[in-house]
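This document opens with one chain alone, in structure tokens, the form predicted on its own.
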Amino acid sequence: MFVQQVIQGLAIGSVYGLMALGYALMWQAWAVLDFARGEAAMIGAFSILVFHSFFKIPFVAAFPLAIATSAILGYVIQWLAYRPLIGGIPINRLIATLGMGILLRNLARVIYGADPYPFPTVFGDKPVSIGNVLVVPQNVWITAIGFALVVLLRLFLTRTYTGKAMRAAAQDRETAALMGIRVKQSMALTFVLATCLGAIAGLLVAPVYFVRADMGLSIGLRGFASAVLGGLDSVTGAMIGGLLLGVTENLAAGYISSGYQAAIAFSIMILILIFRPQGIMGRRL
């Protein structure tokens, strides 16, 4: 039982982990904590949904159909509402995450209801026996797709000039500028690039949970516990986040009661703020 619990708080760790890695670029490159990254995976949630099961397009065209459409939307979306407020008073920059989360969920309840959709499985839902272990193959996946997201995305910013003029920008936008590099673009490029992790981590979550408007909410506050966790100046770190959250609340819900979950996985969070509010992996200030 206790491997069992420790795969499933894997997979579900991954996409914590995913979305952790939103608000860690998020606030490296824009200095300000995104409330409304939670919507960049019902966006993506219902992307998936829309080209998958309302048009019948196969996954595998479907998926990268909906990553490109979370981009477009992402892009959209910054330039409308985060763009004009650079250099601007940071509490204005907070509330404007917060307002616009609660106009994506509220759009997208205008659209599709309130009603969940169900999302077909497509990774596979039918527990394969290892030995005393059953593994379902959809965790699998979401691990293995989870971790290969991490080190694309650690090879990227650290491998290619546009990753590199990413960090520069995200640590002094005045030097970045003074060396040629477009700040603004950059930052946007971070943005797009938060939001499709997001959207991911929506994809992947889509056949686990039921989807609908408000989905953003839970797993949005859970990859905010994750960044904190891990650091919120750490990509590595938020994953390690993500992991360790999604394990903790498996093991609470297998061994305690799924009643505590939840309440377990963020007294973590509060202790790690206590006593290192760095984050497990984050530079002491």
Contents of the next structure:
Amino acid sequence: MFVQQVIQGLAIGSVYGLMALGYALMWQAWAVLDFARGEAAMIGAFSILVFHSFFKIPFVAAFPLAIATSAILGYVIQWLAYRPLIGGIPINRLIATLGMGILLRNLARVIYGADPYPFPTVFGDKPVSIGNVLVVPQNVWITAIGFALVVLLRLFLTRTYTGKAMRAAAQDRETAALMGIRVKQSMALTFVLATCLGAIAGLLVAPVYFVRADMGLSIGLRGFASAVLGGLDSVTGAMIGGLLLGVTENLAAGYISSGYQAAIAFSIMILILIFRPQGIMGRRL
Amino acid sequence: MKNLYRKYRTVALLLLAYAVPVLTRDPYVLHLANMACIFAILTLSLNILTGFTGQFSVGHAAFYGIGAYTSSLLAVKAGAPVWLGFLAAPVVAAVFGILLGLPTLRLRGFYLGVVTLGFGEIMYQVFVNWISLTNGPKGLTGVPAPRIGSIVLDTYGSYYFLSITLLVLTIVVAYRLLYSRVGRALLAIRENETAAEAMGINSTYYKVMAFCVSAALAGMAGALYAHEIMFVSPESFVNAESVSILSMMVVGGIGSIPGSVVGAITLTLVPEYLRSFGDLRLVVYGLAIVLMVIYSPQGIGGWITRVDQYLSGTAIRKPVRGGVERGAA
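Can you swap the form predicted on its own for the form predicted together with its partner chain?
Time for the whole complex; same chain goes first.
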């Protein structure tokens, strides 16, 4: 029971981690807590739904198509609502993201309706028993993809020129601009990257939680909590925060009550914020 | 003309506000008028916290819900008189406000926003899951209407007089607070907390106090809501409700008292008239917030101030450029 809950928690936790990475990137580059971040997951999930379930394109081809669609939408979104507010009052930026979230969520509802769409499992949902523990292959895949993406993201941010430019622009906009980095482009790229991570998170959970217009709310909130838990300025921290939240939530559901699942997760988050506001991996504030 | 306007603008507005049940008998419109009052109180309460003090809250619906449940539980389960509920709701909400305000000792800016968001989510789950107390998702029915002497305020029209009176009271409290020593301290904290402390302002005290006042007013709005609808269920206090209160504040103008009221009225009424658009109305809602914050960050309150200054002849020809970057990340 315990091991099983932990494995399940790790799977959903790595999805939260991917969302948290998006929050951390947005916090670094745009200095905003992006309340429309969850909508990236919704966009990703609906993109894969359209390509895979409606157009019958095989998953291997539909996956990159869905990511590309999300990336393009992400670029348009930041151009419409985020870029005009660079350099303004922080609270205005934050409220713009809130408005964008409402806009996207309800646009999806207008287009696709409020009912959830089932999504066929790609990685298999038949449990396989290893020893006396039942493991769902899907969960293993989700966890593996989550971990692989974190490693890739770290490499991208530390080893490539584009990644370094993004970090420089996040650290000090003006100095980065003086060094010849195209700051606005770099910020846009960060936004697109965050959207892609969110989209991947969304299409990973699509078989488990179905595809719904308002799916971004709950997954976004949890990703947000994970990012805060791990520390908003650390890539590794965001992932650890996600895993921690996922495991805690599942253990709480298994041992205490599934109704209070989210309440317990958020209580832990608040306690961490009070006693260690910079998060587990974050630097001192 | 200008003197006349300056002298009678308040009285005229008050008369107009109190005349609503005389001007229309349509219960649907009167119900909307009540809801507009309730949301105006909520928006003002959030504005005291966010607009005046610069403390961000994305979980304001929690205080609203605490107030609503306190007052209706007292009436339904304990059989207490309704007015006791109206007194208890702000008190209980204020206690939670202080509890939530205490983390501000350590947290600044958006981190506080995160805590309030989590708090809102926790309270919602408590409302849903504590079935023995709150009756869970099914909600509490039979919340009684208040009575004054032998008059029972059980119609939307008669209830409106209570709603508008409480709203006027809230507006007075907000103005008295803003233009007092306390209000100036709150503004100083918003603009620059470190500088405020250097000037001898006990920022912890004032921040917790802002939380307390804000929560109490939201709790009162909750009681007002519960006895108007005569039914409470957790769905009225979801996170989306906190977001609408926040949107009302933004559309009205952050830190503007008349803006809060007009913003709340606008965003309560406009979606109702857009009902024929179905879900599209919420798309418009989101779009309005984005456009407003990009093109008119001062909100409706900014327009009102300009019109008011023009009419009363106090307009400054050249606007003073202030624009201090506040609440640094």
